[in-house]
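The data below hold one chain only, encoded as structure tokens and taken in the form predicted on its own.
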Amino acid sequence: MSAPPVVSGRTAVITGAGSGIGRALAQRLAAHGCPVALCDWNEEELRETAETIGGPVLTRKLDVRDRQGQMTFAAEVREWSPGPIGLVVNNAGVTTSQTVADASPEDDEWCFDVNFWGVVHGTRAWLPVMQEQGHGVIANVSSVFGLIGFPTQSAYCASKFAVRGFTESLRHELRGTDVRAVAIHPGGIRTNIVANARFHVDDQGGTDHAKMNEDFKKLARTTPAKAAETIHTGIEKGKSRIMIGPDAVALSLLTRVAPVRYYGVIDKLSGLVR
């Protein structure tokens, strides 16, 4: 019988660890005895995360779009790690809010490159390591918007649907091994993703970025700490798909009940997702 994938002495690697879910997950896993290797494009926020970690920690500034940078980071972590790699969480993510008709192609590409290609590069950097070890977990963060389409979030939804498909395909490839691929689908989490978005217009036609951010804060009911707990617990239980928050669970069910007309239901409820 295989050992649990995340235990004391096994290193956890987390991208986008400067804030939000990434920071909370780093703190939680470190508290459970895991050495943590962390990266983020924001060096100052990454340093702040590292200052909250009591155990072994390695940090590197990294843009996950950089394929070679991800490979170099993986090599550095392997040399530094005091034990085997137990978990890699490809968490870094961004969004842009704009309509398909009036979209900035550059912003769409930025969103897709970070959210999807960042996951692909991270997976390919670490998969050979885990296959060589014979065990480990690669957890890729999709979204509830990897389950539904939403107005003005076409690039974000496309990237998160792609993460879901990529991860599930990998999961099937790994059948019969002790290397696992897990798809994570957060609902509304209290992070800075909307505040840091490349904003053009919201789903109601509004052009006030600050208002959109405030509306998001009212709807985002799950804390990063709770998200980290859900991820950690789900991985230890061997789940292949992890829903975070009651909104994610509800929307997952809604897509099965009304696979085409779910947005009409969301629009009528108006408080479930905005």
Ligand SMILES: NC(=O)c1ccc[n+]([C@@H]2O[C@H](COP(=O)([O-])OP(=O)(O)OC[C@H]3O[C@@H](n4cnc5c(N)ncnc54)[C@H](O)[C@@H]3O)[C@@H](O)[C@H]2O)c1
Second form
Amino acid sequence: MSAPPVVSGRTAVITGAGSGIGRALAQRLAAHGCPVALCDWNEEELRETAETIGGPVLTRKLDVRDRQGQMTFAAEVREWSPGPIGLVVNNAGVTTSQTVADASPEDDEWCFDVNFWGVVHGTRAWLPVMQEQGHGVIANVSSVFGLIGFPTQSAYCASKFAVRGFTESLRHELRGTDVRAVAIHPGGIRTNIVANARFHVDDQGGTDHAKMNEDFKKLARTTPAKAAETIHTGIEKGKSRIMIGPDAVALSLLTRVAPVRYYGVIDKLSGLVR
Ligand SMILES: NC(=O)c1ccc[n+]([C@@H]2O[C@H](COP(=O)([O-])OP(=O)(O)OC[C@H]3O[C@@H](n4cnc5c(N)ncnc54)[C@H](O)[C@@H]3O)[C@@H](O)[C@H]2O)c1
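Could you give the coordinates for the form predicted together with the named molecule, as opposed to the form predicted on its own above?
What follows is the entire complex, opening with the chain shown before.
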């Protein structure tokens, strides 16, 4: 007999649900019977997501950097939820594209604060709830850039390595319990992440944000819907680390085969597609 689903049918909480992976995940989980509690700092896009959801949905405007705001959101969701919380996905994220030498410190801090502290505050708001229930999954969105460094992505890579370290540490703390911590590492997913970036320069030295976004959309082969499917099925299968897309799987392998020299390979291969 197969194990009962840990996510489908139970309440799911998703941050950054106004766009991209968060929106697709909200739609998929709602279609699998989950009441969904969604937040984003972009109220209008969040409303657009909610309009596409058939079942029970709660939306709140929330900046994930707001520690107290995350606690208040968790309390509101608990009150609203018809049953236990099955899954929390700390998904909201941003990037900035700039070199270390010429970086705007404000943009680096914005990127790190949203991506890392947003995940930490979300985890701390929900961990006691999961522990009280005795079960549940906290899934934190890192990236393939939580496995490799990449030119012009120093703050983003640092934040995503940090999410990975934080989540894996939590996973080990939770060993032997039914509360799980899962790290998610998407490869290129066709979303608004680059369009929404604080852009200064790309990895080829270009300063055209629109062009960088076009190049990204060509390279990012995985759709948000496919990413949502991979996350959902990966969690149901009990995975602790979820790679999304063939590029993520290949890069993960490459870091093990060439842990220091991986960028030479990436540069050569991307030269072939440029
Ligand atoms: N798209 C990719 O190729 C890719 C690859 C690896 C990792 N990721 C990660 O996936 C996650 C989702 O990104 P996406 O690609 O769907 O991008 P996206 O820009 O389409 O969606 C991100 C959402 O997060 C929201 N958000 C940003 N800052 C916020 C804040 N401070 N508080 C609340 N909400 C906030 C945005 O308004 C947006 O709705 C991010 O953590 C991103 O780093 C994306």
